[in-house]
Amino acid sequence: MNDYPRFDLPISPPTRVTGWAGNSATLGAGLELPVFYPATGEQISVLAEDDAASVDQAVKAARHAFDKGPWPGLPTADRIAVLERCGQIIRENADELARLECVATGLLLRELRERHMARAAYNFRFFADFISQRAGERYDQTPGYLTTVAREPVGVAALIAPWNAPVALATMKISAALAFGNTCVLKPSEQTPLALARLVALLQEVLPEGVLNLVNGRGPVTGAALVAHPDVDLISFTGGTETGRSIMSAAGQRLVPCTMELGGKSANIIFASADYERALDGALLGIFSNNGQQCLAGSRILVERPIFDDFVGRFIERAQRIRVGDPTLSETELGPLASHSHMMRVLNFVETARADGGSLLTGGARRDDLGEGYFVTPTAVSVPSNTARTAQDEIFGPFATFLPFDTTDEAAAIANDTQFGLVSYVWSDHLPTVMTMTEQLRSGIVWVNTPMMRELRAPFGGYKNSGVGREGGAACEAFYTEEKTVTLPKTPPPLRRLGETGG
């Protein structure tokens, strides 16, 4: 019998868990999915999926308040107040939010913790703060007249959650979306529910009637369904490109507006130049952060030929370093992958390598000593081009594949010869190096001697197959609102009459 250290849940989940419609309304009588703990591979509850007819009761739901609630007019001192008390709530109920996200997702319990539930909070801070500011337009330029442009809510907005960090990623849809005036429905995971259904419950108690609601379910049933109603006015979804794809595809029909935070496969490109230590740091961090999980992953490292053979040696002495296991105690930096199918599929990268000719240069390996639970080693790749599969293909885990690169050209054609441009890094201390690079990067974000740094003021999106439209303050106002443009006479115009002394 082997001898597996144990991973106690931190926090015992609901049994079954459910979506709202309203603010009382109980669904999910569909097909019940399971829910697993991703540390040991035990199943630790049920989702009840909801179909075609409970997705139509939800939107109806928020149909109803954003038509005959008081959301949409509410005075904006109103609004920023219920804003505030959500995020309120997040910081009274973090402890218990992140235990949840961390039985879902197996993220590391001190990072949900300290950042994600944090961040979920500010998220609604920082939108009722953005609407306290909130400018008016006004055009006299044309004599006589006045023209004013109004900003109104657009409607009801289906927002589809990843699995890979659900309360801070969905936080930032739904804040946005309410701060704007519009109703909602959410749909999280199928993997990962157990937060968010407890953070609705939570929202429930300060929110009106309909203003939020949740359904739950996989995306060819209960996804295909929401992004389908006639009634849904808006989408915004992050998660897969080929899944974003589809769901602009079903909203092209209705010519339903969608923001679409898709894949990344970003370049982390080291130059001669940089603070060696702060790059070697910044290249570990931006690829085994989250457990790998993010479309933000440094997961391709261009590192300059001079320094390449010395950086990737120190880069695989501290991967191998790097404690793996119970994603509950604090000295662990690397949890488990989010679930089985996805382990696999990221382990079968180290063989793709290998038949693009690459090297296995530390890793790639589940570890068994760990029980069933789904943890790897941290992994990394050397690949001959940027033309193999690991440099192209977003494996969404923590699996590095290096590049070395000669000239400043040499890396920004790398780095851009790929289908997505979600964001860059750029590590140099060399001023024209570091403007040449962001000028040449085709990507939506460039990171400069830092890891992850997100400025919610600033849009954030991608360029090419890694999404449209952005996110961030004015572009979420853009997004969750219509503008509306009024234009009255000054005084009564002179107007031609028309027909007044006949043929």
Ligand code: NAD
Contents of the next structure:
Amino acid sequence: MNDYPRFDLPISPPTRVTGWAGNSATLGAGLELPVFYPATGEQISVLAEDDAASVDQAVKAARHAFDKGPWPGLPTADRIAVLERCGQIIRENADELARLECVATGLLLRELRERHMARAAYNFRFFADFISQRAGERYDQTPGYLTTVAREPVGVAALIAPWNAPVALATMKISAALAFGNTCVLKPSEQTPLALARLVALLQEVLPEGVLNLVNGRGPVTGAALVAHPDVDLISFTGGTETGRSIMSAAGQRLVPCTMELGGKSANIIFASADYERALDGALLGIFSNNGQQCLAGSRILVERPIFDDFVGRFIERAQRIRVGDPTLSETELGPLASHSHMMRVLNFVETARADGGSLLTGGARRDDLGEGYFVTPTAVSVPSNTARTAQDEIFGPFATFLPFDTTDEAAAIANDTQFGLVSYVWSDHLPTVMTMTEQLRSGIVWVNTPMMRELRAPFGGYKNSGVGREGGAACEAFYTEEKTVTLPKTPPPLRRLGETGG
Ligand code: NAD
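Alternate state requested, the form predicted together with the ligand (shown: the form predicted on its own):
Let us now look at the entire complex, which starts with that chain.
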């Protein structure tokens, strides 16, 4: 039963999502890019791309707000009040934001309302709390001297977001950058600009002018202009590993600090000693939530050999019963993929698996009965070895790859045999097994007997090609602030007097 109102499509009149702070903008003279509803394939809006000139105006607005505006020097209590108001605005507008996010991404409306928007609001609340609790540093090791360490905002932060969870991921960056006194320019993915455009407009009502700016457009045009801009002091990027590589090399030219939250091919390791039903639920959630499009997906499912056949059989049974369809219906469990090209890429991996000696276990097809939407059946393959491309490449869809293992060491070796290192999942009730695995796994996060539990105070990020740097409480403070050491004598001691006795 659908308990959510339907959308009026197209979003009418077509939303022209334009430019930066929106204060005096007559921007968006660039190319117009279509925005599609993934559940029907209809064009629902049009995005006016910001070219290098409008990126320059956005960055200049942020620069001016940082250099001349009140934000960087605002008393902490006042900044906390603004951050709390931002969180409240998201809660008050969660319905509209969730609907805009749904039409551009195809993500489930229920999930967007109940999880993504709640997380987005909480991101602001979290950093408001975080800055209220910060302690300073004071040292006096050298007799007669006092040294203090101040943390100051860095400047203008470029925040570049992907399409798979736009509001939830971008608000982590916005809230952290603002909490530590920076100003910013946000560039959403060109595929999913709608909810973030609305959110930025709402937040701009409570932020000083120029503190939060928006540019829209394709990565190599708008994104590249932002990254190369000489007034950008910091870059926080979430997206694909290849894009991260190119952004980091451009940033390296100007020695601009970056955080990179990149791709993953995470192992979901299931031991015979696991709570079987819980591990099965976790394996399904790990690969099929968020329509299968998440960096932390447990996309390589490693199962201990004695339970391999049975576990795979039960997984297939459940996967075939997953309700695929309209993302606005509350009973839907898997919505469409984000774009037609992404759907074709995901489906092509079925042939890739076969070419590598693997076999299709279930799914692997477009749901033609659901119209022109980008719907794919929940898919699983098994492959003969971890060298198969479906075990190595990030597919970023509802596509699981199964592999058996015999020993704890073998499980860890397979899990670590990848260019990525974002997350690992371990399912076992045998403590020594759990301890061995948590020590051996080379990933930024290890989740034991649970799927996807993010603690914002803890660092989040990846080993190897999954990222550089971390997001989270103290990690964000380290990234979004400069440390300044100030030393002064308490009672000035006499100094050596150079040149006093010379000729
Ligand atoms: P993407 O790399 O294609 O794009 C991400 C963003 O970068 C977009 O806004 C895009 O326009 C922009 N961009 C592209 N080229 C650019 C350039 N040359 N200069 C500046 N900006 C540029 O990624 P995507 O397809 O949007 O997202 C999916 C990827 O994101 C997956 O690999 C996924 O694993 C990763 N991801 C990682 C995390 C994490 O926290 N580690 C979270 C979510 C998604």
